[in-house]
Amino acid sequence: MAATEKVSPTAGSTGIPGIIGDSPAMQEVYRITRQVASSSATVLLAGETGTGKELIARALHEFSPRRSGPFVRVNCGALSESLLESELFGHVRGAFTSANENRTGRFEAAHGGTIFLDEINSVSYTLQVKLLRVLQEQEFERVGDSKTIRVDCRVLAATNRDLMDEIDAGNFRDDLYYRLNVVPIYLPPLRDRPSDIPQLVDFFLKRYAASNKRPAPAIMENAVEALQSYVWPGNVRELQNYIERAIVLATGNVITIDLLPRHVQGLAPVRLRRNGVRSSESLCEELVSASMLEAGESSSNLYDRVVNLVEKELFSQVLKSCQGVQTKAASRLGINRNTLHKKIDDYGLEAADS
């Protein structure tokens, strides 16, 4: 989705250097990013995995007065609670068994710059209290120490879950959410901006052709159409992988549709079940089955059965495409969350707690 070079502001540009896509959804992301970058406000980046949250976080830093300071990224989902606490705040020698020396935490390392807390939704409830204090007071203590340390750093956070649903489930503090959510920026999934796919494809074709020391190939129109029709559960990262694969497998200077995975071509719908998307063929078969009236069944009963079947499938697929996040699913369906809750119960669907 983005080039590897450092992002830098460009006067008069509506986009962000290094980030590809000029769809209306991305233009809105660029507008908000540029507008808030120069402030010191905390920003919460929301979006599915692979939508480019870290790229926007880096752009917020590079466009800010803190650009000469450090940009420190912490993947909160990659560490246990105890390790994450030490990673964020540091520790003193003897604080725990393996603490053989003093260690500076990421907040200290980000002094004068920006700290990016990725996967903030995975932070334990206990550790959220300490994060809230840093956000409010800009101070903390290292693990095992009583000395208070003050820092001056801007906090950016990212989540791939709906934090309001996490709050309802008792997994996330509402006071921390409101402190993080000063300026929210939503990164749209790739399936919601198919017009950006040709640009992304062109970029990745050139990148991986160069890395494989071969000319950048052309790509057949039907291959691009297949890419634009696919649901992209892995978003831009998944697209990137498939283009690299096509480059490696291609024997000529043209990327043909057969070089794409079968499920992207639409030839292997069962593969999509790994992301909860049911094939249209499977649904049609069940509808045909439902249309075979048993003796004495009225047409009104048949109508109700078919409508319920279609509605259940619609709700199921939208929930899966939203990773079970009910607030997002309700918004996409154009209904309120109470109605969605009832439908989930009526049809026995699976969804994230809310």
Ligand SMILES: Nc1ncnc2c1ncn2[C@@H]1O[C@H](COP(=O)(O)OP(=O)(O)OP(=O)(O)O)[C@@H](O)[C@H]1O
Given for the second form:
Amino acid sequence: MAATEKVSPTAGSTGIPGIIGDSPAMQEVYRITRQVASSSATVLLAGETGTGKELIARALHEFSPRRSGPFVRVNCGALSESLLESELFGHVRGAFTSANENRTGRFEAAHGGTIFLDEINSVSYTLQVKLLRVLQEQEFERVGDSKTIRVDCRVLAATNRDLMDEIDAGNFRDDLYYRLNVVPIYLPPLRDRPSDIPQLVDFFLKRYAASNKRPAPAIMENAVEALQSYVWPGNVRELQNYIERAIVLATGNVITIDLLPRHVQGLAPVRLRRNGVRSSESLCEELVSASMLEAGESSSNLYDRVVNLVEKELFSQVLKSCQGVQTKAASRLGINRNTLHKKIDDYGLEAADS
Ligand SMILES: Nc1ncnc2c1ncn2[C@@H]1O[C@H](COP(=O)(O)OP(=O)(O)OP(=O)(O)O)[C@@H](O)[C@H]1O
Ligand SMILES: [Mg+2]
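Show the other one: the form predicted in complex with this ligand, since we just had the form predicted alone.
Zooming out: every chain and molecule, the one shown earlier first.
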């Protein structure tokens, strides 16, 4: 379902219209969504990119008594701190150089409805204090103004990072976290619910066939199997894109495995992601499948291959963050310089002469 489409609260009693998948993990998501939609409780949606956080946020609004009010989404990751502050709270004329007129903020625009703070993990520490106050008191001032404004809006927030990790790293306030996390909803990664894949494939085949004005094609069983074995770093969004692409590329009315990207077919290594919430278990799965692809299924030195893969990436990233200075990188890694020097040679990494 496109982010702009509305969900009808009438269809189905346990599922959510337009949200596909009936794995136990997704059923739990639907159950909590329906249960908390009618309240005004703050909900924190967590999950990797492309898992459907925005879909659930919209469903929470559509199932709530506020459905006739506005649904206002703010992408907190897309704006600098000062722009975000004025976007959220508004400003008065003269508050800063380019403030030529008064401006209403998004909290005011969401009055009587829902505000969805997307990528909440990107909000700066200073702005987090101001957000905490709105969450607690439902009041704030426009930038440059002393008049207090009160709003009635329900707050939903989403993060694709583990906020506990962000708290540990000193990037996120724990008081705000607890205030946001009144009802947590976790969207499971697609790789953990392969049983949802056939339904999702069917749904996207129909959708993209319709938008390309073609009859919905069939799909070969080995293509579905390949889709079910893939690790899905981009989750449902990635699956949606591959199905759309396959429909565009298909010449007949059957989707064959060769219409899927090579890394989904198992013919090229899977690219590892560098951010987002990921369990050590799923990271391990990705690493194992990447090294098997490089070496062939029968290779017996899996341990060495996976460790080398991780080690090379670690050394290369630390060297980069230390501008290639080996003494600095060695001390950050907690190893001696000779060991680092040897690894740089072994892996052919780039480093400054030192
Ligand atoms: N269960 C699902 N059923 C149908 N479509 C889905 C499902 N989950 C996700 N999608 C589709 O995948 C795309 C990504 O979903 P969405 O934008 O909700 O993800 P997100 O978790 O907000 O991702 P990000 O963290 O990158 O913002 C959307 O086009 C959405 O319609
Ligand atoms: Mg999103």
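Definition used throughout: the rigid core is the maximal C-alpha set that superposes within 1.5 Å between two forms. Residue numbers count along the first chain shown, from 1. In this text, all values refer to a predicted model and were calculated from it rather than measured experimentally.
Once the rigid core is used as the reference frame, the Cα position of residue 60 differs between the two forms by less than 2 Å. In the core-superposed comparison between the two forms, the CA atom of residue 332 travels 27.1 Å.
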